[in-house]
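Below sits a lone chain in C-alpha cells, taken as the form predicted alone.
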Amino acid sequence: MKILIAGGGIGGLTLAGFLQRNDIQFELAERAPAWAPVGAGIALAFNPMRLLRELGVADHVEAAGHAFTRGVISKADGQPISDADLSDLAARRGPTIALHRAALHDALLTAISPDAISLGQGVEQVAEKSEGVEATFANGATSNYDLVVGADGINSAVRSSMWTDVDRRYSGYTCWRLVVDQASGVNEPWEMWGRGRRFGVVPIGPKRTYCFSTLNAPPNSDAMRNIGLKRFREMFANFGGAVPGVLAALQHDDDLIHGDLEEVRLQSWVNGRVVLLGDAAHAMTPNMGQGAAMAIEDAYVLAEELASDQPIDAALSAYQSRRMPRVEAIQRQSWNFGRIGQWESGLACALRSTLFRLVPASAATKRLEAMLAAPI
C-alpha cells in the first residue's frame, strides 16, 4: 500500500507511529514549515494513555506532564459543587496526565522515522482517479496513493474535497486558551462555573498552568477574536480562586488563543479510498476532555484494521463500524455537559449547583470510567 497521511497533528502522528510499528509504509504531509511549540494544554485520560503506552511514548508524556489525583468544579467564587477523588481510578486504570500540546507532539515524534515526514507540504485537494487517489500539495505537485487519510483538523482540506454533507454546528460559546507560569495554589484541575461563562486552571508540568475560559457569544465575532487583555480581565473579574492571579500574570494580547467551539458530524468518515480521523471526522466540544483521546483511538483502530489480512475497503468499513458509535456517544455527552456549564440565568445556575451537590462525585466518576473503558 501507498498511504498518505494529511496532517501532522495528534491524530496524524499517532497513526504514523502505529503504522510504523506494523511495518506499513506511509508518507505524512504537514502544512507547517517547521514543528513549533504552538497551542496550549491538553489532558489525556487513561484511555489514550493506554494506547500511548503501547506505542512506547507514555514515559515521555508522563515525564513532561502532571498526573491528576483530584478534579473540582466550583461556582465562580470558588465554592466547590463537585470534588472528585481520582486516586482510585488512577490505581485501577492508570493516570490522567495534563501537559502542553507541544510536549505531546514531541513525544509522538519519537515513534516516527523523520524520513517519512514532509514539512511545509500541506495537502490542498484530493480526488479519486482510476489508479487510486490523487493528492495535490501546496506547491502544486501531485502524487497518487492507494489510500489518503485526512487527519488535517476541523478545517480539513481533505474533507472539503470529498464531502458535501458536513454538519458543522456552533456550540453557542467561544473560548480562550492560555498558558502562564505556575499559578499559586493550583495543584489539581479546577473549573469554575459562572453565569454564561467558565474558567478552568490545570497544572501541566514543571512550573506551568494551562487555563481555559468560555463565554456565551455569537459565532465569528470580531469583538471576541480581538478582545484584548483589558476587556478579557473585565469579563472574568468576578471569578475567585486562582483566576485573579492568572489574569494579572497575562502580559500581551497574543497570550490569548481564541477559537469558537464547534462540532462536526458526518454520515460517513469513508469516501472511496479517502478516510477521515480525529477532528476532520468528528470535532467535538472539549467538555469531556476527549477530543485528542478520540483521535488517538481512531489512529490505533485504523492502523490495526489496515494491518489485518483484508482488502483496504473492508479495513475502512471495519474502522468506521468500530469507531463511530463510541465517538458519537462521547461527542453527545460533551455537548450536553457544556450546555449545562454555560447556563446563564441565576435560577438555572442555582439549580445546577444544587443538583451537582446532590450527586456524589464518586458516582459521576464511575459513570465516566464506564464510558471511557468501553471497547474502542
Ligand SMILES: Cc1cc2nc3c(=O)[nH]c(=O)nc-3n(C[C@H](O)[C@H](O)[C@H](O)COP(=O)(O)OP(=O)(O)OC[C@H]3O[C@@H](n4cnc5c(N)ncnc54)[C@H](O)[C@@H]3O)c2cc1C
Second form
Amino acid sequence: MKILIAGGGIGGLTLAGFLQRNDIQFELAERAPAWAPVGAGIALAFNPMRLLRELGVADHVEAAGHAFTRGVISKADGQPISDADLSDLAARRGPTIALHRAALHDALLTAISPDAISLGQGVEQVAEKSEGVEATFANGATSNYDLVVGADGINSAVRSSMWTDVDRRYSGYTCWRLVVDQASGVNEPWEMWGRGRRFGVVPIGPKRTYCFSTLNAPPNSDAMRNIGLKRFREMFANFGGAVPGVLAALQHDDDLIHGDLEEVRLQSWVNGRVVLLGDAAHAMTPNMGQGAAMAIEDAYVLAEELASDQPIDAALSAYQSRRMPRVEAIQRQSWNFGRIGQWESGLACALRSTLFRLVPASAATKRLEAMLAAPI
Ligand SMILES: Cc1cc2nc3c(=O)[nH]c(=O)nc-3n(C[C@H](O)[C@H](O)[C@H](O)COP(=O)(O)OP(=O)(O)OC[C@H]3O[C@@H](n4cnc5c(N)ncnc54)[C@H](O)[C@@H]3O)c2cc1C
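We have the form predicted alone; now please give the form predicted together with this ligand.
So here's everything in the complex, that chain up top.
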C-alpha cells in the first residue's frame, strides 16, 4: 500500500507516528520549507494525552509543558464566575497539558523516521485515476498512491480538489494569539469574558504564558488583521487579572497572530481513495480546546483501521463511522459555548454570570469528562 499524507501538522504527524508503529509505509509531504509551526500555545486534555502516551511521546509533551489542576472563567474584571478544581479529574484520567505548539511538533517528530518526510513539498491537487490517486505537487511533479490522506488543515488543497459540498462558516468572532514571558500571577488557565470579547491566559511551561483573545467582528477584515498593538491594547483596556501585565509585555505588532475562527462540516470525509482528517475534515471553534485533540484521535483510529486485516475501502468507511458522530457533537458544543462567551449586551452578560455561578463547576467538569472519556 502506497500512502501519501498531505500536511505535517498535528494530525498528519500523529498519523505518521501511528502508521510507523504499525509498520505501514507512507510518505508525508509538508508545504512549509522548514518546521515553524504557526500559532502559539495549545492545551491537550486527557483524551489526546492518552493516545500520545501510546505513541510514546507523552513524556516529551509533559516535560515541555505545564499540567493544569484548575480552570477559571471570570468576568472581564477578573471576578470568577466558574472555578473548576481539576485535580481529581487529573488523578483519574491523567493531566491536561498546555505547551507551545513548536514543542508539540518536536515531540511528535521523535516518533517518525525523518526519511519519510518531505519539507517544502506542497500538494497542489489530487485526482482519482485508474491507476490510483494522482497527487500533483507544487513543483509540478506527479505521483500515484493507493491512498491520499488530506491532513492539510482548514484550507485543505486535498479537500478543494475532491469535495464540492463544503459547509464552511464564520463564527462571528475573530481571534489573536500571542506568547509572552511568564505573566505574573498566571499559574492556571484563566479565561476572562467581557462584552463581545474574551481574553484567556494559559501557562505553557516554566517561563512562558500563552494568551488568546476574541472579538465580535465581520469576517476577513483588514482592520482586524492589521490591528496594531495600540488599538489591541485599547480593546482590552478594561480587562483585569493578568491582562494589563500581558498587554504591557507586548512589544511588536507582529507579536499578535491573527485569524478568523471558522468551522468546516462535510457530509463525508471519504471520497474514493482520498480521506480527510483533522481541520481539513472538521475544523471547529477552539472553545472546547479539542480541535487538535480530535485530529489526534482521527489519526489513531485511521491508523488502527488501516492496520487491521480488511480492504482499504472498508477501513476508510469504519474510520468515518467511528469518528464522525463524536467529532460533530464536540464541534456543536464548542460552537454553542463560544456563542455564549461572545454575548454582547450588558443584560445578557449579567445573566450569563449568574447562571455560571449557579451551576457548580464540578457538574460541568463531570459532563465534560463523560464526553471526552467515551471510547473512540
Ligand atoms: C485560537 C485557537 C486555539 C486553539 N486551541 C486549541 C487547544 O487548546 N487544544 C486543541 O486541541 N486544539 C486547539 N485548537 C485547534 C487546533 O489548532 C487545530 O484543530 C489543529 O491544529 C488541527 O490540526 P491539523 O493537523 O488538522 O491542521 P494544521 O495544524 O493546520 O496542520 C496542517 C498542516 O498542513 C500543511 N499544509 C497546508 N496545506 C498544505 C498543502 N497543500 N500541502 C502540504 N502541506 C500543507 C500546513 O503547513 C500544516 O503543517 C485551537 C485553534 C485555534 C484557532
